[in-house]
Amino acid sequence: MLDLLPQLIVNGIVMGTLLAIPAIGFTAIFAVLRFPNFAVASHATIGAFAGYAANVGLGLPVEVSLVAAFLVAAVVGVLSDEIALRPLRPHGALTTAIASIALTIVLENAVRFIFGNDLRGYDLPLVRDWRIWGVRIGPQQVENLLLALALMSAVFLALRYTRIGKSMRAVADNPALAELKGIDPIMIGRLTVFFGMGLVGAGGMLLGVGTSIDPLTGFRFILPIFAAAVVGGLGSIPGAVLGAMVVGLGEELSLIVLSPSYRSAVGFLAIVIVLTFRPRGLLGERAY
């Protein structure tokens, strides 16, 4: 089994990079709005199906379909947050988090009503995998990896150099002080939900491109997404990336000693181990 180690490491790096995109969206929303929004599961599904509609229904390439996945998930994210979650936020983080679980069930069933329960695949060209030093990797995997890295680079540049990004960081650090400085926390919250859920939708599509999608696509990935955010440190964008790599590599390397059916337990295990020694996650709670 150890002869498969290089292949598992490559697969883990690719999976970790793809997981990082929705994990960044999840942790950004947590940092600004102070509650875990489990509706990311349904928004990952919505993004995957929006990308599918653009790719298969309209015949658009994956790169353009990814933009559709981002925008549709972002708009649905803002609308659902305004209607279902924002009125509950004054009642506390726990109430809002529970409501987000109910919201994700409603939205996933809406997707099921529109698209049905069948497995669906994207319209991708059939190409042979590349074999490099005995390690196989598909051209589509490389493209997904590059798209994910481009999204991550855009997020880091936007947070560091744009006015909106700096305002998000200010609200995440201290909402009261940011408001005194003239920043509208409600508007920043809406923008955070827009970009956060957009990233979740784009991540849902990238995760679905490599396999297939159905209305439970996001539900299957919610545990590794949540684990990545917690392991890295809730509220930390670099932590979400680091946590995603830990979970992605951990899931793949676990195949050396575990059956694939236990793969999803790696997320739980990572949370338990990391929080035992570092209760605030690998990079703590420092926002962005």
The other form holds:
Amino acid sequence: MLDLLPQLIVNGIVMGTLLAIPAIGFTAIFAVLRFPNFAVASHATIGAFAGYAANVGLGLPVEVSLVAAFLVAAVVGVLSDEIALRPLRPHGALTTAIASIALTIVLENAVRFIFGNDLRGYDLPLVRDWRIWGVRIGPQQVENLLLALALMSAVFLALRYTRIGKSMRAVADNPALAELKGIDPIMIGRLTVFFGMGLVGAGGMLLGVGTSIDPLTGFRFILPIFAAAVVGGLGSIPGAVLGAMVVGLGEELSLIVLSPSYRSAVGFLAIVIVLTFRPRGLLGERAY
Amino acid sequence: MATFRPTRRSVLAGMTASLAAPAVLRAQAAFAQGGPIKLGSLTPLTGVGGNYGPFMRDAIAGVIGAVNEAGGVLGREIVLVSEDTQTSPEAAVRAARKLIDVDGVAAIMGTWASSVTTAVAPLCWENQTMLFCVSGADSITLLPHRGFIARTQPNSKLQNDVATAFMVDQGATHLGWIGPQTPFAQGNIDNMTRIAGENGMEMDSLIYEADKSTYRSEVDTIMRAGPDFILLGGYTADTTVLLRDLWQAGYEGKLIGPAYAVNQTVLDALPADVLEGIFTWEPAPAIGSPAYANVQKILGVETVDPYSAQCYDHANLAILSIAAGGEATGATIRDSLRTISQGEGTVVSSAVEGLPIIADGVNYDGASGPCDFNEIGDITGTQFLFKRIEDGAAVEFART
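Return one more block: the form predicted together with the partner chain, after the form predicted alone shown previously.
In what comes next, the whole complex appears, and the chain from above leads the way.
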């Protein structure tokens, strides 16, 4: 099996990079609003279907459809948060987290109601993988990888250099102090949900582009997304990227020693191992 | 002699009694008839089996509608209660509890996925409710069901035997099996390994985790073993992903998958290039039979899928069994099933046809085949249909 190692590493890096996008959205929302929003599952699905509608329904290219995926998931994210989750936030993180599970079921079924249960594929030319030194990689994978890297770069630049990004970081670090400095935490919360769920939607589409999508698309990724955020350190954006790499590479490399039917166990295992030795996650700075 | 002098109280009582009389009479009539007979349909209306479930339910409803139009059974109307398994064992168990505990159905018909049937089965035999299924896992009829399970789908071993023999006939030299963890996965692998050994061939297998968005690494692993003919053991969702990954990886060998997995949904979801030359196989309905024509009419389709054909049979078998046993209970259906489905009676293709002559003995021949059951509830024979995908469409290749 060791001869497959280079291939598994490439597969793991691709999967990790794609997982990082929704994981960043998840962890950003956690950092600012202080609860794990499990509705990311349905928002990933919504993004995947919005991208599908733009790509197949309107004939738009993947890059433009990705914008549609981002915007639709972001708007649905803000609206559903305002209606279902924000009124519950004063009752605590656990209550809101449980409500987010209910919300994701409602939204997932709304997608099912509109699009049905059938599998759907994006309108993309299917081409054989390239083989480079015995390692294969698909052109679409490379494009997805580049799109994911561009999104990640945009997130890091926005957080570092824009006024909104700095405000988000301030609220994440200390909401009371940020409010004293004139930052409206409610508005920053809305913006965080907008950008966070937008990223989740774009990530859902990127994860679906290489395969097929159905109403359970996002649900399939909730465990690796959650695992990536926890392993990296909940609330840490670089941590989410690192955690996604750990989970992505871990799932693929596990095939060397484990049956593929145990792949999902790797996410659990990563959470257990990391939290045993570092309860705040790999790059987490704050224990919640 | 006492004289009757109407008082205000007695007049009011008399009027109330007069007004109530029709309701009392109606209630008595209903009691005499025993009320409607309830039968349950538990098909996958959503989930990975969601493209079959609605037709399966409609086939059952068609049979029940026709019997009701003809006067019902035992002088009683039949009511169909339909629930959705969601192709999920947990959801199916909740739905089955409702059908058994709340509705009190005599039979549950149409469970599709083996995992669903396995989960629902104990509820049925513990509550003496007859379970008709279309699931293939060998283990199902080996459960201690005390006769309360009958399946019209050939078991997994028979299906797998037929497909593997086909692969050998098509010139395979190195067999492969790839699919998710299911109740029949290991059994199929063992079976194929035995047949490969008997024919001097190699055999490699890989069980993967269902519901993944990509199987690139799994494909690399199975291709590394070098099979030239792979049997796909999964369902529609994972098979779609797998076929795309196999094609992108440059796999040049032959592929065969069950028709329930490589179905129209897959043909719609993947480009023709990816699908070209893939074989499918399925238990074939008895396409020349009068029962098959009945299902075509009920569903308004030219080609009836095997599960809808089997569900048509489930409903007819349940109703004829109730008529033969004289009681609308699961135990009666169990006890009468083989009386009406096999033997020397007049061959009939529907309950409507069989009910008037039930006392003289009937032998039900269905849309899915003869519907003869062995002692553990498996059917004893059926036809198989092989198709080959050409230019994005499944074309008949062979029948056995």
